[in-house]
Structures are given as structure tokens and as C-alpha cells.
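Taking the form predicted on its own, here's one chain by itself in C-alpha cells.
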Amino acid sequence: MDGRVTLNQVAMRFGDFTAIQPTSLEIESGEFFSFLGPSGCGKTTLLNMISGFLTPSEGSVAIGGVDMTRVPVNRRPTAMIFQNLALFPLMSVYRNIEFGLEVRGIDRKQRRDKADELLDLVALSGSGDKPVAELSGGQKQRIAIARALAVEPRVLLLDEPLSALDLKLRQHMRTELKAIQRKTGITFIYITHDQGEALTMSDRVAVMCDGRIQQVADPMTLYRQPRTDFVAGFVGENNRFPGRVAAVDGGMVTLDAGLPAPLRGHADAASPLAPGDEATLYVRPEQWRVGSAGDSSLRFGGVVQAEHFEGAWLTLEIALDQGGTVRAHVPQALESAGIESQLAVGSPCRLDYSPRGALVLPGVERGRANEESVDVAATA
């Protein structure tokens, strides 16, 4: 089954408000693809255009190479799982899974055989006669998936389906969803504001802001090579250092950011820089090396202002001697080396980072595109 989804310059306007700027995108058949962004960025609007609940103000939507722009919801080869799951609480598990098949006129034996097959797929064999109201949150989630798969869609659309679950269950269901998608080979299109969900499950992720797709890439590329200020800040944490380019040598940029020592980082090949250009260097919290005040091998001095215990590491907020504050992750393993005790709140310290792990992007604030349209094929 061809589950390829193609958006060709689709836009969505509500009166004078443009929810989705003209955008082109292709999602491969059998791909686990996620739209990631804050509330109100337009990701659910895009999902509703793919499902047919909304008709684009302009542009077209195709599934499997067939134009679906004017095809109604019930005639599209898609199924949708909503945030509230929309299960029938007074019906049994069997009745919930079989509902779509019954509407299509499938006979009872075929419906039951299909339901049993899907219950086995979602690891709930033998639960068919249970009332849905008696199931746990994770079990209800799996039943919603089974019900959606019963009608054999080519594309499964998921609108923040894990948001109501507790942390441990969400983490478990990420693994379950990914395994189900791999077994079925169906195209999954997932909506979330949780970067952990998107990075853990997806083959590719589209990061959205203000109705625009900022960047499309695999999770590792998004994290290591963000293309805009918004992506750099939204996908993981980053410390920003605005300044001017002092030199460029073989892809490495030296930046004057007003600190005693120049900052260095690698530049994105798609964003060339030259001496004198405004630019921003980004250093993730885990890239800092933090040591005691007497460690002369580290270039920068500072004072620990706050510390936050986060299990495997401490997050330190460090005021640099030359102004500004950075956030750094210190592994708990350093406690055995006696370093952690020297990093108490109010203690002076030294810190540094590896230039190869830092990124330099043009401008001092990017991520708000000015173009009237964006073709994400150019940013993938």
C-alpha cells in the first residue's frame, strides 16, 4: 500500500489569520514522521488537512500519488487517533475495535477474526470481552490504535495521543507505538509538542513555528545541526552567545562575543559566514566541562549561582566572570572524583567546551522566516 503523503504549497487561512503559510512537504510511505512545535504553531491544522477535516485554502494534498484535496474524510485511506482517544466507554473492547468494520458491512466472523489479530498485535490478547471503562490508560491507548488499524488505513494520524498519560507510561508507549509501526509498515504521522516523543520515535521530524516548517531532518541531525535559532532553542537546550565573526577557517568560525577568550564553533555549510558578520554560537549544556577554580586548563571563570538535581546529572547555572549566565550539565559520576563538592552554590569554578561540539549560525536571532513560502525539500 502506497502511504506516501505529498503536500504541495498548502496554506490554511481563517479570515485574516493565516494558520499555515504555503508549504510543500513529502512524507515517505512507511515512514514514522512527526510534526513538533509549541501550542498554536499549526501542526494540528496540517494534520486536519491531511485527514480531510479541513480543506486547504490553497494548494493540494495527495496520498499515494492521488489528489485527496476535495475527497471527504470517510473516503480517504486514513485513520485518526485523537488526544482523548474517543473510545466508546460502555462498549466492550471487541465492539470498539469492530466498530469501523461493522459500519462498512463486514460480517461478524470476519470482524471478530480481525479484532483478535489486532489484539495480538497490541499485546492485549484475551481482553476482547472487557468493558473499555475497566482498562488502564495504557491499555485504552492500545485499543485506540487497534480500532484505527482495523480499517486498514494507509496512513495513521496521531494527534498528541500520549499527552494524558503519566511519564513512565508515556515512555513505555513510545516503544510500543514504534514497534507497532514497524510491524505494520503503515505511514504514521504524529503530532506532539514533546521533543522526547518526537526524537525517540520518528524517522524524520518537522519542527514548526508560527505556521511555518523551520526544518525537516532525522532526530540526530535536528539536535546536532539545527538550521535556525528557533530549532536550536526548541529541540533541547542551548546556551547562546551573540557576537561578530572574527575569522573563518575550514568550516570553523572564531567569534568575538565580548569575552576575554574568543569563541569557536563549526558553521553550517548551508549558512556561509564571513568576517564581520553577525552570528550566534550555541553550546549545549552537556558540552561544558566544569571544574574547580584552580583548573587552569579551562578558559572561562564563573560562580555557581544555582544547582538542580536531575538524577543522572546536576544542572548548574553559572554566572560568567565577564557577564551572562550559562547552564551546564555535570554528570553525577563526578561525585566520586570529589569534583561535585567543589561546585556548591556560591563556589567559583572554571569551565570550557569543545569547539567541534558548538554550532555557529548567522544572525543574532533567527527562526522567524520572512519568506512568503517555504519548500522544506530545501531544508531536509
Second form
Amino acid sequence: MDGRVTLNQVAMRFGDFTAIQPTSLEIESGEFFSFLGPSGCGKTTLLNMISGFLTPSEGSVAIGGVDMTRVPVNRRPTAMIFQNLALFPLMSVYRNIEFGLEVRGIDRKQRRDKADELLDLVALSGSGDKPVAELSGGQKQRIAIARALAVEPRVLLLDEPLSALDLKLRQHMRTELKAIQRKTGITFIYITHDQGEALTMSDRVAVMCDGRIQQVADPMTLYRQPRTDFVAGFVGENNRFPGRVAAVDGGMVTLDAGLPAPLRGHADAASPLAPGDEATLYVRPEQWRVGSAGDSSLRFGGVVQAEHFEGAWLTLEIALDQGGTVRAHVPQALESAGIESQLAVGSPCRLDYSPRGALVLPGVERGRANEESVDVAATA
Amino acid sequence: MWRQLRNRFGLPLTMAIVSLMGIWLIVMVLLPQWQMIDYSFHPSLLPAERGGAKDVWSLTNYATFFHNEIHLAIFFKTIWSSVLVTALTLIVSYPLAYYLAKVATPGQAALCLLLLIVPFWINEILRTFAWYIIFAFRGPLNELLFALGLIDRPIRFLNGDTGVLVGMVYAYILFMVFPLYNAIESLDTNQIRAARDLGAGWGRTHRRIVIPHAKPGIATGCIMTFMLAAGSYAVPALLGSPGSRWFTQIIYNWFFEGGDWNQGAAYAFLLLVLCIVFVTAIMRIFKVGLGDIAK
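Moving from the form predicted on its own to the form predicted together with the partner chain:
So here's everything in the complex, that chain up top.
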């Protein structure tokens, strides 16, 4: 069963508006693939082109190597799980799951066997005769999965199906979805704006912005080696230091960002830098070491502006002495306990990072309103 | 309901509202209805004989109906034709309502609704006359069919039931389109998409998803259309032929030509009973309650 999905220069335009720039992408058979991006980035449009609800303005969509561009939605080997699940409220659980089989003319006995098998898979055996309205949120979720799997799709498309669930259930369903994907070996294509979902479940993630794929990579690479300013800011948090390249030494770059000490970080192998280039250094909040005002081993000084207790860590907003604000995480493990008593709001502190934990990308992106990253020099 | 009203409006205003409603119901609905039923069980008498020895309860008026084969035939024909009108109206309205609710852009829907409503600014009798002209022996429809080479001699549309059926479908289409539109509009579009995605063609998607959801709307539309059709006078009077007489025309004749109000009241009461039976039957068939229809 070949569940490869190939997008070949697909583009989607609605009048003057380009929802999807020409995009090519190959999703492997049996892969858990996510499209991650803010709302309006075009991820749902891409999903609709794969499912057949939209015909691309340009380019082609192939599934398992067969061109599907003009194949209507009901003839495609895909099944979709909708954001609101779209279970049929007037039918029982059995009837919902069997709908796709009934359409295919499969007889009653086989339908029921298949439905029981799927109810088993989603751990809801015995609830086949219940009306859909009597199910809880998590149960509805599972029935939607069973209904989609019943038609034995080669590709399962999931449109933010977990967004309506509460946090605990959502985390639980992530594990289950991943387990079901492994068991069935079906290609899962998952749409989400929640990076936690994308990073925890996916084999690979495509980060999208303004109708363009910014980067396709496995979750760890995406976090450690973002390719673009958008990815660096959207996936996880980042502190930005725009400046000019002072020196390049193998994989390490020294950046002059108008701070008392030069900033060092490793460069992205795919985008080489030369001295004099404009570039931005990114430091993640967890890469900072924060110490008391007397700790002279830390190169930068600042004043704590605000602190947010987040359980496992404390997030500090620190105003650097040279201007600009940095967000830093202080882990709340027992060994570091006590340090936060010296880091009360208004007290001075010292901080530094390890160059191995910082990344330098070419270019200086200004004016992007991105609440998840802090642009240090722009406020300086 | 009383408590809800009182909490919202206070006691004096609630009393006023309820008593106005009560007066309206009693004076405008119940008393005239009662008067008619009372009439139907009394013989037709001269004013001087009222309250006299001859003024007794009797079933004579009903017996007249059941012994008159022509009237019986017209009665059943009216039922059958009204069912036919209802079915035709449903068939015409469903695609239109679906288009308005789920396919058209807001601009297209507004234009389409306007086109549907504008003719209804004109009186029903005038609209029916328009069809009378269209259907005339030497009228535009015959001219058109002739020009297209579809017929070689004019058709007498106004001779049989064709004119009446077309005229009624046209006259009552809005009463079917609006309840259908409301019902289909409330269906989550993802339900339709999900059915399609699971492999259902358009036919099955409508049969299994859209129509079951729209059932209360279909029931409401059918009830309204049937009652309007069964109670219609203008359309059969103008577009019908002597062979396609409607039961309402017989009632009219008893009242205004026969001068026998008591006989007419009996016939009118039979029509009322028929309509109540039909509404109940439709509600049973579609498994909907009064609450669903009132929505």
C-alpha cells in the first residue's frame, strides 16, 4: 500500500490572493508528517488540495505515484479527520463507522466485523450502538479516527483534530494517535498551529508562513537548526541579536551586535557567512545561564524586569545594561534552588550563554511582529 | 411560561399580554370556528324558523356530502392534487434551497432570494392571471413552443390539471423554499464534506446526510404547501377547467350561490378535518413534533 504524497509545484490562488505559493514536497509512505504554521498560513488549503476539496490553480498532486489532481474527493484514497470531527449526529456509532463501507457496497456482516475491529483499535469496544451525542469529547475523537480508518485510506488527513480537547486529554490523544499510526502504517498528514503537537508526534514537520514552506525537517533539527528567521521565532522561543559578522572561524561566527562583548554562535552550514554580512544571532531562553550580580564569569549584566513561574522553570525578563530585553529560563531543579531568591524583580544580575547553543543566520529581519521572539537590538 | 413572562415583564404587563392573546384566540379563532361547527349541525332555515321546532341538531348536512358522488370525487381529487402539488413543489424547491444554503455566495443568494420574493409583492390573483395569459391558447408559451418546433399546433393547457398544478407550485414555492433553506442552512458543511470524503457520491450524500437533517424543514414546507393548496380558491378558479374543480369551489358555491351556509359550513369543516389529519400524518411520517415545525 503506497501512501506516498507528491506535491509538484502546486499553487492556489483565490482571485488576487495567493494562498499557496508554488510548492513541491514529497511525503513518504507511512510517515507522520505535520504542517505547522500560524492561522492563515495556507496549511489547511494544502490539506484540502491533497484531500480533493480544492483543485490547485497550478501543479499536480499525486498519491502513491498516481496523479490525483482531477480526481474528485470521493474517489481519492484519503480520509480526513475534521477539526470539529463532523460525526453524523443522527446515526449511531456503528452507522458512523460503517458509512464509508456502506458506500462501497460491503455487506452488513463484513461491515459490522470491520467496525468491531476498529472499535477495538480505538479502545471503545461495545459502544457501537450508542448514539454519537452520548459520547464524551475523547470518545468522539476516537470514533472519528475509526470512521476514517474504516475506508482503509492510504493517507489520513488530520485537520487540528485535538484543538477542542482539554490539555490532559490532548496529551493523551497525541500518544494514541502516534500509536495508531505505527500500528496501521498509514501515512498521517497532520495540520496544526500547536508546535507541541507537531514536535511530539511527527517524523517530519513542514513549517509554513504566508503560503510558503519555510523548512521541512525532523522535529529535533527544526528546533536546533532553524533555517529561517520565521522558524527560529515560531518553533520554540528565541532571543534575537541583529548585527554584523566580525569574523568567521570554521563553523563559528563572531557577531558585532553593539554589546560590550562580541557574540559568538554556530553558523548554519547551508547559509555561509562572510565578515561584514548582516546577520542575526539567536539564543534560546534555556541557553542562558543566569547568576547573581557578583558572578564575574558571566559576561553580560542586566536587571530583572519580570518573572513568570512556569512550574519546571522560571522565565525571567531581563533588561540588558546596554538596552534591550532578554527572556531566560532558570530551571527549577533542586540543585539550582536558592538562586531565584537573588533574582527578585528589580535586582541586578549577570548572564551569559554558551556559543554552541546559539545560532547565526544571515540577514536582519525587522518589523516582523512575532510575540514568541524578542528582538534585542530593535529596542536598543 | 407564565413565570418566565412575569419575571421578564412584571405582573401588569404579563396580564395585559396574556389577556390580549386570549381575546385574540377566543374572538378571532375559537368563536368563529365554533360558530361554523354549530352551523354545520343545523339545517338551513329561514330567519323566522330559527330557535323553533325545526331548529334541531342533525347530521343531514354531512349525509348530503356522503351521498353526493360528484362532491366525494372532487373531495378526493382535491386531496390527491394537493399531494401532487406538495410533491412537485418539494422537488422544485429542494435544489433551489440547497443552492441558496450551501452553494451560492452571499451575493448570489441575496440576488436569488430577491428574484424569488419580488413577484410576491403582487397580489396572488394577479400573479395567477399572469399564468392565465402565459397558458392561453394563443398565448406566449404556445407561441414559443411552436417557434421552437416542439409542437405543430397549440396545446390547451387550461383544459386539464396542468394549469392548476403549475400555478399552485408557483404560488406556494416560497412557503416550501424558506423552511427548507432554514433547515439546510443549519447543517454543518463539514458533514457534507465528511460524507464526500468517505466516498459518498452526491446522491447518497443528500439521501443520508442532508435530507435527514432537513426533515423538520421538509415537514414544515409540506404541511404549509398542502394546506395552502387544499384551501386554494383563486388558482383553480382561474386556471382550472370545469373538469378540475377544487373542493373549495364547492364550498364557495354553497355559501354564495346555493345560499346554504349550513351546508357550506359542513363542507368547510370536512376540509378542516382533512387538513388536521394530513398534518398529523406528515408529522408521524417524518417523526417530527410540533416544536420542530414551529422553529
